[in-house]
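What follows is a single chain, given as structure tokens, in the form predicted on its own.
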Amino acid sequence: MTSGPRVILDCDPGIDDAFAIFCAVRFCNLVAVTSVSGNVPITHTTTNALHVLELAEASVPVFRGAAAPLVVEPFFADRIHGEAGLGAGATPPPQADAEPEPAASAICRLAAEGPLVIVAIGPLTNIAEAVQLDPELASRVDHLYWMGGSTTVGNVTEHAEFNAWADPHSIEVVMASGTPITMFGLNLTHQVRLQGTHVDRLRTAATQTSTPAAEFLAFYESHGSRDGRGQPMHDPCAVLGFTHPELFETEPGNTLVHLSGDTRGMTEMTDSPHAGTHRITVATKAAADDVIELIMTAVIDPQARS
């Protein structure tokens, strides 16, 4: 863990998030992780957040968030990340419990104490009820960098990206609230590709956090879609967009969410405002190869031993 601004990751774990949640221990002062139902039902991503940082050996709180999402009934990608999340099988039970207070009240409590950074990387389920608690939260969230959306084509449909059309209100009432968002959508994960090769690096590196990563990305690489470049690493797109904005090209955009019929979910973005838009700013192009390293180097060392 570094030094730096608060942060808060906001996740639904996901293999993408595991490998998410090594890059914020080895790069981001975090203070906090908060599950949220996305990947896998709340019950998994909880215990999967709560196994994978005991695999880095971070003592980070844990907070349970939402187990559905605002309006729509829950949809899982149970088919690419495994029934419980983390590949095959069952995830190891953690030796530490989730706080008692709920994802959405720590949010609150956590922005009232001093700035704060939130780095989401599943549905924005959480960041939303955190919003509806306290209508203030925009003013005291320095920004928030959302792994979700596309500017091009979807991953669940042709128009949407999972983790918008997972709970698409919630986009709505984050983006209405003025939450500075930087969204780092599929047109720019699907730039940042693992395969075969790092699964043999992280082998050989043989780590106590890179040995089961190489079992998640494996199968990862098995379940995921094949198009012989191996798979997107979504999730620490975002973790590393807000630790290293030199690796990644932005620009501002008017965004207009989609929140039901076939383009449910759709992230459209227009070239002036009008009603219903939100102004963000997007993620286009990253350096692929340096952020490809620093994830390798968080999975195999998260703790940053010499």
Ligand code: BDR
Second form
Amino acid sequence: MTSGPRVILDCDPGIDDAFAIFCAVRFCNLVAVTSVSGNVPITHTTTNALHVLELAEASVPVFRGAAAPLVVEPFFADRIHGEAGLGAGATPPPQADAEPEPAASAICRLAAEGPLVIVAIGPLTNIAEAVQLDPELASRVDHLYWMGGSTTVGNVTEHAEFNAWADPHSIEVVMASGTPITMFGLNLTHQVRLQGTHVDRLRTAATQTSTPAAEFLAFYESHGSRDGRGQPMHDPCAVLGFTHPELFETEPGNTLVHLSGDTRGMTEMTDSPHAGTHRITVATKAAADDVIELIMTAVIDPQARS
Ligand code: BDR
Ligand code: CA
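Shown: the form predicted on its own; wanted: the form predicted in complex with beta-D-ribofuranose (BDR):
Entire complex below, previous chain first.
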């Protein structure tokens, strides 16, 4: 889609990131994809972003981002996403290369050129680096939709969601900058689950995108969900939270980001603002069936040809 506000998708593909890329191609005016170290190392997330865009026949530039978090050591989720990040096996070499400009610089440049929305679905390292490059960035970004954090339980530790655990210092930098942010945490994304029936549907659709996506999802699904309700499709929620806000309920909140110790990565919600808390918007409820339907539509036909 080419109308609407310009969007950067900052991602660490990642299987649910790949599904989010298909959603962004279908529903956003996507002007850039930036890669970040997260689910797998930066070489893989960059290659995977290029590959998924090529599957979707989307000519969108990819800017390679941070190879490591701001302060802590890199931490990967290859057990969930596969060693190369898109399920079993290696990603085929993409035809295009990443752009020479680093992701943080591209984010600053694109924000300076006009109204911009950022959808970030990995650790926030690139956005934090962009804030450090341009202290005015917060005032130039219309809104940041972020998949990360949780108002309830974590998935790396009892307290911490993966993207928050992987780089808590970057969340602090971004939130402290005053960038308007809506958080799509685990409390929201656990409402949106894909199961084996969705794998079957993607296989049956047999499109250029749905056939590989079915195998990504089959790998992701093979880990089984902890409660047997299917695997959460985290990252597309942040894209669709921007493009289809009518499908999500949100509320304002105050959050305290825990940087270290046993609660590292916790995005603790507090009743009232106090020193160290940040005012954000929190997504609380999804119209899950409608959200899932949009995800399936985008994965099967990202260019909306049929
Ligand atoms: C988040 O962690 C990653 O593994 C997923 O891609 C998603 O962004 C969920 O905790
Ligand atoms: Ca991700």
